[in-house]
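Here we start with a single chain on its own, the form predicted alone, put down as C-alpha cells.
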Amino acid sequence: MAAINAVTDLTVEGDVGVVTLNSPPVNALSAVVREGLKGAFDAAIADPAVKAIVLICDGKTFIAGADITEFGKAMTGPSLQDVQNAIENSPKPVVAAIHGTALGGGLEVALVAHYRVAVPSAKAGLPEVNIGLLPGAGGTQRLPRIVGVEKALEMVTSGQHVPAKAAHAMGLFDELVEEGNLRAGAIAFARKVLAEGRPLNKVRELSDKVEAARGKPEIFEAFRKANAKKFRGFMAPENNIKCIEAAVNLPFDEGLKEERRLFMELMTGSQSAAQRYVFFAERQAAKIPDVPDDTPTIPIKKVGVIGAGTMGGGISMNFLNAGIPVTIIEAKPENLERGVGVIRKNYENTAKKGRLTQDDVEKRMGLLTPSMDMEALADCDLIIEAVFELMEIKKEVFTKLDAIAKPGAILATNTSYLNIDEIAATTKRPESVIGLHFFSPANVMRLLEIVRGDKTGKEVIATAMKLSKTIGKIGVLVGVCHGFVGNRMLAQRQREAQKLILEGAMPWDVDRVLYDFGLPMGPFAMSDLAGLDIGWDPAKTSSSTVREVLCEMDRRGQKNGKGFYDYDENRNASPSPVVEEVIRDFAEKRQIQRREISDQEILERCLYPMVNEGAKILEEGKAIRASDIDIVWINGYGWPVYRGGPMFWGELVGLDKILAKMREFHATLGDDFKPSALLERLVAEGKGFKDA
C-alpha cells in the first residue's frame, strides 16, 4: 500500500489499483482530498501492473460533496476539474464504488468514472439547488446524457437523493453489489470490464438521450409550468433548467461554459449567500453556550398531551411518528373522540397518498392512549399542555400537573405569548418547566420555539433540544417575553399593515407587496384563511377595528366565502368593494386623511420595524444570536429562504438605511418606530448583527 497523502492511498490487488479516500466526516472535496485523488490517479495510471482502477471511500459515505467551508476563499491545490480530467481521460477503466451518499461534487466525480457500482443502501443526487446553486463541475451536462432530460430536470431542481435501486434502473449505476461487500464487488466488476474488453465509457460522449429532446422546447415549458408555484422567487431552479437546456442544445464543452457562467451568477448573488447562511444557521441553533453538549438528558419514553384540539392532536402526531407512546387528555368525551378521529383521518389520508402503509397507521394509533383522567399522566416523562391561551387556565392545569406528574418529569406549555415564569411559579418544580411552542399545523411545521424560563434546568433544555431532532423539528432556544421571538416580531408587521389600510392602501395592496417579496401570503389573506372571528366575541364587540366591523357583518373569511376578500366556490379571492367601503368609512370616522401609499412604503413599514424589533430581542438577550431569529422566521412564518431571514436581509439592505428610515418614520409616525439602541450602536460602529 502506498500512501499518497494524509487522506488517500493506493493499493494494487493483482491487476486492479484501488484508490481509497478517507477524509472524515464525509470525504468532502477539500484541497487535501483533491490533491490526494489527483496524485493517486497519476500514480495508478503510471503503474504498468495496474490495468483497471477502483475509486472507493472509507468511513460512512462516498464523497458527499464540495467542502462548503472553502466557498468564497482562494483555491489551493488542483481544481476539481483537474481531478475529473485525470479520471475521465485515464487510459485504464475507472470504476467508482459507492456507499452512503454520492452527492453534488461527489456524484460529479462518479460521473467522470467509466463505470459506477453501488451497494443497495447507497443514494445519489445533485442537491446544490438547496443552497441556491447548481452543480458546477459538469453535473448538469453529464446527468441528462445518462438518465435523460426529464429525470435530470427533476433531480437538479429538487436536490432529491435517489436510492440505489432507482439510480440503477435509470442507468446512473451500472451494477448493484452485495451490501457490506463493496470493495470485493467493485474489484470483481473491474475485472469483468477487463475480461470482456469493455470500452472506456465517457458520459460526456453519450448523445442519444439529449438528442431525443433537441428541438422540443415544450419539454422545458411544461416542466417550468408544472413547478411554477414551488420555484416562485428562487433563481437557482431556473438556472439549473437553463443548464439542462444547454446540455440539449450545445456541444458538451460549450454546455460546460454555460454551466460555469450560470453557476457564477448564482455563486456571486445574494440568494445563494442567503441559502448557505441558513444552512449553517440551522446547525448553529443547536449550540447553547451555557448548556454544553455533554449535559445529561432525561430519557423521554412516554409523553402526555393535554388538549385534543387541532394543536394537541398535531403535537401528539410528532411523537407517535417517532415511535413514542402518547397519552392524550380531554375534559369532554365528544372532544376526545373528535380529536382522536382527526389524528386517525390525517394518518389515513397520508396512507391514501402512499406515504404510509395501513400497518404504519395502526402502529401509530396503537401508541395513542386517549383518557379523560389527568391521573393517567402520572408515569409520563414529558407532559405538554395545549389548552386555551388564557393565563388562568394554564395556571390551573400546571397546579394539577404539579400534584400528578412524577418527580423529574418535564412540564411544558405550548403557549405562544404568555409568561412562562408566571406559569412555572404555580409549581414546586419551576426547574422542570419549559415552553415548547409548536407552530400550526404542529405535525407539519418544522419550527419548535423552545422557551427557557428563569429557573428552567439545563438538563431540561438539553432534553428539549435533543427531542426536537427526534421528532424532526428545528429547535430554537428563546427567552421569556411577550410573543417570544416570532410573534413579537410579527406584531410589528401586523400593526403597520392595519395602519396602512386606514392611511390609504387596501388589504390587497399590502398582501401583494409581501407576497411579491416572497412570503407565502399577506396578513389579510392569512386572516381570511384562519378565520376573522378567531378570538372575536359577539357579546363584547364594539366596531373598534375593521376586523370587528367585518365580523359584525358576518364576514368570517374563507369559511363563509367573505372576509377581507370575496371568494368564489373554489375559494379564489377577489378584492371586495364592500370591504373597500368599510375601510373608507372607518378612516373617515376617525378623521384619517387617506393618501397614495407606494409599494416601497408598504414594504419598509411592514418589514423594517421587524428588523428593529429583532435588534431589541438581541439586545435583551431573548435570542442567543441573530441567526436564531432568522431560523425562527424561515421555519415558522414562511420568510423566503432565499432572503435569509429578517436579520440577514436587514444587513443586505444596509443597517444604516434601515436606521435612517426608522428615524424618518419615528419623526412622522411616532414611537412605534423608535430605533433600538443596538441598531444605533451597530450603525455608529459600522458593525453587523453577528458582532452584537
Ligand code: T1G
Second form
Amino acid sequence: MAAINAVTDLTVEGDVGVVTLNSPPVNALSAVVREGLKGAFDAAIADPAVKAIVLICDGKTFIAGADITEFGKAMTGPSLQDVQNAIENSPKPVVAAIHGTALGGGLEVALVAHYRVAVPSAKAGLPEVNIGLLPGAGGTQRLPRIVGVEKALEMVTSGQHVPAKAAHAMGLFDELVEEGNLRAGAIAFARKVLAEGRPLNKVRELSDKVEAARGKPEIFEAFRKANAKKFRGFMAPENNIKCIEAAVNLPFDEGLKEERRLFMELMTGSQSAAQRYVFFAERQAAKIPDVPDDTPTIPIKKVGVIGAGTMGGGISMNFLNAGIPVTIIEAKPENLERGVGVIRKNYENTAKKGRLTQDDVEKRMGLLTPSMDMEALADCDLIIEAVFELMEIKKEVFTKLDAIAKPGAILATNTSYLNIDEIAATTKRPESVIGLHFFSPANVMRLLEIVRGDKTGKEVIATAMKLSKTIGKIGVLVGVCHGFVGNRMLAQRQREAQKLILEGAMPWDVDRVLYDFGLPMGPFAMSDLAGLDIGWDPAKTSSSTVREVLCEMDRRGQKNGKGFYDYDENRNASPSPVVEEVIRDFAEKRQIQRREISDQEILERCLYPMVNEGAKILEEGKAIRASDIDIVWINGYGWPVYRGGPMFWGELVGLDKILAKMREFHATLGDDFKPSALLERLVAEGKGFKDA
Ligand code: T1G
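Given the form predicted alone above, what does the protein look like in the form predicted in complex with the ligand?
Time for the whole complex; same chain goes first.
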C-alpha cells in the first residue's frame, strides 16, 4: 500500500489498483482530497502491474460533494476537472465503488469513471440546487446522457437522493454488490470488466437520450410550468434547467462551457451565499455552548400528549411517525374521539397520495393509546401538554403532572408565548421542565423552538435537541421571553401591518409586498387562512380594531368566504370593497389622515423592526447566535431560504442602512422603532451579527 497523501492511498491487489480516500466527515473534495486523487490515479495509471482501478472511500460515505467550506476562497491544488480528466482519460478501466451518499461533485467524479457499482443502501444525487448552485463539474451534461432528460431535470432541481436500486434501474449504477462487501465486490467487478474486455465507457460519448429530446422545447416548458410555484423566487432551479437544455442542444464541450457560465452566475450571487450560510447555520443550531455534545441524554421510549386538538394531534403524529408510542389524553370522550379521528384521517390522506401504505397507517395508529385519565401518563419518559393557551390551565396541568409523572420524566409545554419558568415553578422538578414549541401544522412544520427555562437541566436540553432530530425537526434552543424568538419578531411585523392599512395602504398592498419578497403569504391572507375569529370574543368585542369590526360583520376569513378578502367557491381571494370601506371609515373615525404609502416603506416598516428585535433577542441572550434566529424564520415562517433569514438579510441590506431608517422612523413613528443597543454598537464598530 502506498500513501499518496494524508487522505489517499493506493493499494495494488493482484491486477487491480485500489484508490482509497479517507477524509472525514464526508470525503468532501477539498484541496488535499483532489491532490490525493490526482496523485493516486497518476500512480495507478503509471503502474504496469495495475490493469484496472477501483475508487473507494473509507468512513460513512463516498465523496459527498465539493468542500463547501472552501467556496469563496482561493483554490489550491489540482482542480476538480483535472481529477476528472485523469479518471475519464485513464487507459485502464476505472470503477467507482459507492456507499453512503454520492452527492454533487462526488457523483460527478463517479460519472467520469467508466463504471459505477454500489451497495444497496447507497444513494446518489446532485443536491447543489439546495445551496443555490448547480452541478458545476459536468453533472448537468453527463446525467441526462444516462438517465434521460426528464429524470435529470427532476434530480438536479429537487436535489433528491436516489436510492441505489432506483439508480441501478435508471443506469446510473452498473451493478449492486453485496451490502457490507463493497471493496471485494468492486474488485471482482473490475476483474470482470478486464476478463470480458469491456470498453472504457465514457458517459460524455453517450448521445441517444439527449438526442431524443432535441427539438422538443415543450419538455422544458412543461417542466417549468409544473414547478413554477415551487421555484418562485429561486435562481438556481432555472439555471439547472438551462444546463439540461444545453446538454440537449449543444455538443458536450460547449455544454460544459454553458454549465460553467451558469454555475458562476449562481456562485457569485447572493442567493447561493444565503443558502450556503443556511446549510451551515442548520448544523450550528445543534451546538449549545454550555451543553457539550457528550451530555448524557434520557431515553424517550414512551411519550404522553395532553390535548387532542390540532396541536396535540399534530405533535403526537411526529412521535408515531418515528415509531415512538404515544398516550394521548383528553378530558371529554367526544374530543378524544375527534382528535384520534383526525390523526387517522391525516394518515389515510397521506396513504391515498401513495406516501404511506395502509399497513404503515395501522402500525402508527397501533402505537397511539387514547385515554381520559392522566394517570395513564405515569410511565411516560416525556409528557407534552398542548392545552388551551392560558397560564392558569397550564399551571393546573403541570401541578397534576408533577404528582403523576415518574421521576426523571421530562415535562414539556407547547406554549407559544407563556413563561416557562412560571410553569416550572408549579412543580418540584423545574430541572425537568422545558418548552417544546411546535409550529402548526405540527406534523408538517420543520421548526421546533426548544425553550430552556432558568432551571432546565442540561440532560433535558440535550435530550430535546436529540429528539428533534429523531422526529425530523430542526431544534433551535431559545430563551424565555414573550413569544420566544419567532413570535416575538412576528409581533413587530404584525403591528406595523395593522398600522399601515390605517395610514394609507390596503391589506392586499401589504400582502403583495411581502409575498413578492418571497414569504409564502402576507399577514392578512394568513389571518384569513387561520380565521379572523381566533381569540375573538363576541361577548366582549368593541370594534376596537379592524379585525374586530370584520368579525362583528361575520367576516371570519376563508372559513366563511369573507375576511380581509372576498373568496370565491374555490377559495380564490380578491380585494374586498367592503373591507376597503371599513378601513377608510375606521381611519376617519380616528382622525388618521391616509396617504400614499410606497412598497419600499411597507417593506422597511414590516421587516426592519424584525431585524432590530432580533438584535434585542441576541443582546438579551434569548438566542445563542444570529443564525439560529434565521433558522427559526426559515423553518417556522417560510422566510425565503435564498435570502438567508432576517439577520443574514439585514446584513445584506446593511446594518447601517437599517439603523438609519430605524432612527428616522423612531423620530416620526415613535418608540416601536427605537434602535436596539446592539444594532447601534455593531454599526458604530462596523461589525456584523456574528460579532454580537
Ligand atoms: N462540504 C463541507 N462540509 C460538509 C459537506 C460539504 N459538501 N457536507 C457535509 N459537511 C459537513 C457538515 O457541515 C457537518 O460538519 C458534517 O460534514 C456532517 O454533515 C462541484 C459545487 C452528506 C447527506 O450539498 O447533504 O459538490 O457540523 O451533519 O446528516 O458540482 O452532510 O460535523 O462540523 O449533514 O450524515 C454538494 C451536503 C456540494 C452535500 C451527510 N454536496 N451535505 O448528512 O451529516 S457542492 C452537498 C449533505 C458541489 C459540485 C458542487 C449531508 C450528508 P460538522 P451532516 P449527515
